[in-house]
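Only one chain is included here, represented as structure tokens and corresponding to the form predicted alone.
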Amino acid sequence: MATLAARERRLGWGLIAPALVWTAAFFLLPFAAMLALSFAHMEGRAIVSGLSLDNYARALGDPTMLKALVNSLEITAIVTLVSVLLAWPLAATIAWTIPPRLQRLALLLAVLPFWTSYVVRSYSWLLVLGKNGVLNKALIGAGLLGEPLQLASTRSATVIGFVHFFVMLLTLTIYANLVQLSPNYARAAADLGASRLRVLWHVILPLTLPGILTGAFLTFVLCIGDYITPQILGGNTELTLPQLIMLQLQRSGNFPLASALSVVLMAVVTLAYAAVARWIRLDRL
């Protein structure tokens, strides 16, 4: 029976090491070697090994860092609201008034953009938002402006970026908890003479909370460390936190301070996991 035992522990180790190995490679040693870069500090064009803060107190008490700090996470709280409550709808439109036999083609038709490049969806909403873009034109055209507005290079034009690709990972998700429901719970609801209003919030919401909150923590991580949306669509006026690590490395070539601007930005997308695991779990209790 012992024997039986260590020969399964090691075929389950030996199932999952391809994976340990890849984690270590690919992210744990580069993360580790980031970390220690980022307590070292620059004389003049050379990188000197240590153990100082000093990055560490630059990057969140320097007003233009800290700045840079909160208009990621504003810009991501912002995308992240509106691609859920975008996102929600359509999903509930999917799995409730399609047939079954056209739900795949509707998805397949959600998720779409994935099959753009990034960066040719960004270049996309740039010719859409520009001053001689196809909106202003179409505005300007119908009477309804008298010059062109200024949507391009704003936070706003960052926003629709986001969302334009994001509603479609939300909707995914959503829409995987909401074809697994059965229908008996909103029937049980309205037999005890809840309103289909009621039905909604207080049954079909909360059971479909861990499909939208894996949704959101997906366009959370992906969200705040995106650098080239935010770079094509809201330019330089108002810096992200990605734009800010990619100019120390390209104009100043301060490795270490961008590598402690990297290891805040993980340090609060490990905070939003945290708050997010907890929340489910709480939520299963």
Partner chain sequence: MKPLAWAYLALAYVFIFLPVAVLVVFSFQDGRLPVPPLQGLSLRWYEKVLSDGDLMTALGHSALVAVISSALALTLGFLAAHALARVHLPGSAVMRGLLIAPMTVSYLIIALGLLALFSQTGVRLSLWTAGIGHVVINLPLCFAISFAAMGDHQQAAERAARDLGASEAQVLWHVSAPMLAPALAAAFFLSVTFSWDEFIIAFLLTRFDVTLPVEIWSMLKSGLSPATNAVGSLVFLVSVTLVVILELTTFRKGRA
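Switch from the form predicted alone to the form predicted together with the partner chain and give that structure.
Only one chain is given; partner chains and other molecules are left out.
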């Protein structure tokens, strides 16, 4: 006769098994399939499996490919930094300036465009930044510009589109962190003679670091892996890694190379995660 504990464990395994099997079959196995594919090579239009490192040599050796990785890293770094710098004051303003009973509404409003279709959101920025777009028309109408600015199909457009999305995301995570802080921290610091700026810098900012870090990591992961925003707003003037992957897959039909590039992308994200995870652990000590 099975003991109660053994029966409990069997029940536990039974409940968790579907999720584990699903994750293994449709997350781990696909990744393995992609990894295997990255060591294959193309002969004509046929994929020949093997154990070649050629794809990785190309992914990291070919200047255009390396440039795409660098572009992705640069854009992601700029986007993450700018988004944090814009979102922190916004979250703080909502948490400190707006009356408490209106804060939830203010926050809901601040992230409302978050719920527009992701594809449509990038498209909307095209309407704003395009040659005949709202911004150019407004600036020319106001006499501030003679000729329309080339804003669409630039890195700036990509960055603006990204920042728009991630400011909303970061505002949420930082706000959640800010409202959890007891006002007594700031009071205590002020009581001990710290100026408002020093309170902000030495007390509040370090205490919101977990929120910033969580949001920044999310931003990093979502930004570096995104295909839509650079494709719609940046165009093909400079390629990011996801754009290059899609190009290899769709134009060239080179699935093995696309796989190798994806593995590189994943490696970058994993490195970033390792870095942040260590930071957070150090932070807790």
